[in-house]
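Read the single chain below, which is given as structure tokens and is the form predicted alone.
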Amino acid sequence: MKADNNCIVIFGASGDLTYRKLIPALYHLYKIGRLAESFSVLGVARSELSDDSFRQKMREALIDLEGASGEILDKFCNHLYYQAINTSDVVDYAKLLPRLDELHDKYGTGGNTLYYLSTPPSLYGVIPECLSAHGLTTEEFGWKRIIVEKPFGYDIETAKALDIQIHKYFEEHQIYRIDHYLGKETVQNLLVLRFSNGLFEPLWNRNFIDYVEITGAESLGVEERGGYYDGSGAMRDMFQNHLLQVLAMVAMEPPAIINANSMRDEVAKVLHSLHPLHKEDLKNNLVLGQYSAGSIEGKPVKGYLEEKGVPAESNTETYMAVRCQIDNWRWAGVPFYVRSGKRMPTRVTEVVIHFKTTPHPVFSQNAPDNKLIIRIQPDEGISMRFGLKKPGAGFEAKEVSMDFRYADLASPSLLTAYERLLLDAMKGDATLFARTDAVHACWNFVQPILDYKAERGRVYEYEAGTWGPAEANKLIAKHGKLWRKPSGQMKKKV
């Protein structure tokens, strides 16, 4: 299904996200015929650029990142336009009126407009107010939608304040809070795996599942984002949005029907059911860490405190591990172990469902546990681990696997996360976008952790290239569990 005819207005169009992600995503959608036949892209930023210079800059990005060339590239770039304004000055937004009228008339887009805020968070409330002041949010002529990038607030209070500010000018059905993790094919496949297979859904509960493990690991450090990251940390950067959303997709109940409202209702229910972590809980169920100098793949890397833009005395966490519980019928008593860190041995995001062992190990005291591994990135796929007889005499059980990898498909046609989410926003499908109540539920769960960390003021050190501080192993080992140590490829033993 194609997107509606529309004009896509990208605020912050001279920035890195537009160059690396948004324009390549729109180009690929155009190339495979998923964009509307009539569309335009208007880049908006402070930098003084002409239409031609903006097109040339984006052309270079597409050649460099996508290997684009030929007639398709030329035709796509002809749909790109640019308008320089001071995005903090309400008066300057008057320049958008004639440009948008011109583009809607030229392409017959009927006033349909998608605003994308690829800007610093300080402008998330300013831009909607300025657009409204010039009548650019009204849906009298065509729909108006706004995509807001994370972070959506810095804590529960700022998240609520930002919601109030945006809702003055846009209704909830117009607001699309983007989390690119939810655009990943394997995250969505969680739902299909569970709800379309009679094999898995009967087992997806406290009676058969021992514990759930969610890992979001990166081998990179903070790179050139030290100043930004130091004010964020792993709890805000990964856990509060990405990993809690993945947890909700794993744990949610079957929706009555597959549409945005039903799906997001079930996600919100899970997030509201998270067992609150009070100060005493956090002493035993939370580990925070910060990487020191080490090596990854044989190459030496700096410690966090040596990174550009990071204060010498910073205690910002680059690693977090937490034990969560969900207070509902399905999951009562099943722990969810969630961890995320920078400078890990490899880049990998995955969910592991650890099933309960057999009540009586007939063949071997060391029989392998059953595991379902859902690899979100990289090398997206699913692996089922179970025991079979080891060749030879006796009945010793050995772990074997049944694997599926998207890369093995004859003609994989996967959309990237940004491609999928941009397309959904243009179609008006909010299923994979966060709703206000879900955002607040995430912050309500995370806020006590942030408060505890601010009061406690200590993070554990771990060497770059390892799987985090030793205390994280103790966190899970004291309950008789183990963290997995995955590799980056599903073909290897992960």
Contents of the next structure:
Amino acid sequence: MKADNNCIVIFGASGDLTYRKLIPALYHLYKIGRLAESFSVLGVARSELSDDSFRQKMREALIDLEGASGEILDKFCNHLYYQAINTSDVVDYAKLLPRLDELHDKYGTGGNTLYYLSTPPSLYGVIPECLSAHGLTTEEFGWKRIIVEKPFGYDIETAKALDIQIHKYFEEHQIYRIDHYLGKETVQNLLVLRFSNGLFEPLWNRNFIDYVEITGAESLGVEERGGYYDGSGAMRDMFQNHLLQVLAMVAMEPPAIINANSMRDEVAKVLHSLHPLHKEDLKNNLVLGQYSAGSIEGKPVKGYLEEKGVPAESNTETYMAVRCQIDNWRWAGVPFYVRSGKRMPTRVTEVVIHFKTTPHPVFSQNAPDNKLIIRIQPDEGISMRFGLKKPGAGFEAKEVSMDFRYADLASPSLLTAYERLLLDAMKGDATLFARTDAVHACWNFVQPILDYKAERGRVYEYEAGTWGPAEANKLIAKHGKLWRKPSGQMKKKV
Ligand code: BG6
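In place of the form predicted alone, output the structure of the form predicted together with 6-O-phosphono-beta-D-glucopyranose.
So here's everything in the complex, that chain up top.
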């Protein structure tokens, strides 16, 4: 199904996200014929630019990042427009009126408008108010939807305040809180794996699962984003949103049907069931770290405190590991170990389901435990690990693996996360966007962790290129478990 004809207004059009992700995503959708028949993109930012110079900048980005060329590129760029306004000044929004009228007329978009907030978060509350002051939020003439980038709030209070502010001008069904992890094919595949196979469901609970590991590791550091990152840290940047959403996909109950509300009801339910971690629990269940200089793939890399934009005394965590529990019938007593870090040895996001061992070890003391490894990225796929007989005398068990690589299924037109989510928003499908109750549930869970962190001393140090501070190993080892050390690749086929 194609999206309705519409105009996409990108606030923050001179920013990184616009040229690195949004414009390439729209270009690819256009190229494969998935965009509406008639559409336009209006970039909005402070800098004075003509339509032509905006087109030229975006064209260069597309050539650089996508290897775009030829007639399709020319045609796509003709749909791009630009309007300079001071986004914090309500008066300036008057300039948008004639521009939008002109575009809606020219493209027959019937007033359908998708606003994309890709600005600094301080403007997330301001822009809806200014749009509304000029009548740009009413749905009398076409639908109006708004995509809000993360972070949605800085803590529970600011998230609630932002919600109140946006809800003054947009109804919940018009608000699309984007978490690009939900746009990843492999995150969605978690649901298909769980809910389309009779094989896993009977095992997917406290009776058969010993513990769950969720890892979101990156080998990159903070790059050019030191200023932003230092105010966020791993907790707000990765855990509060991306990793808790992945946890929800692993742990949620099956919805009766797949639609935006029933899916999001189940997500909210499981996030509300996270066992609150208070100060006393956190002493034993949380490890925070910050990378010092080290090396990755043989190349020396700086420590966090030497990164551009990072204050010399910063105590911001670039690594976090936490032991969570879910208070419901399915998961009572099953720990979820979640970790995320920058400057880890490799980039990998994966979920590992560790099954309980056999009740009595007949063959050897060291029989491997059964694991289901769900590789979200890179080298997307699924690997089942179990024991089989080691050839030769005796009955020794050896771990073998049965692997599926997602690339074997993928067609060349597989959508990236931003492509999928932009398309869904244009179609009015909010299934893969975070609903207000789920966002609050995540903040409610994270808030005591943030408070605890603010009170305690320095975070631990770990050398860049390692799997985090030694204390993270103790956190899991004291419960008799081990973190997996994922390589950049899935095992080759057995
Ligand atoms: C972003 C974070 O939301 O997700 C970044 O702000 C992080 O710090 C990125 O690097 C990770 O996304 P992905 O898709 O590369 O795993």
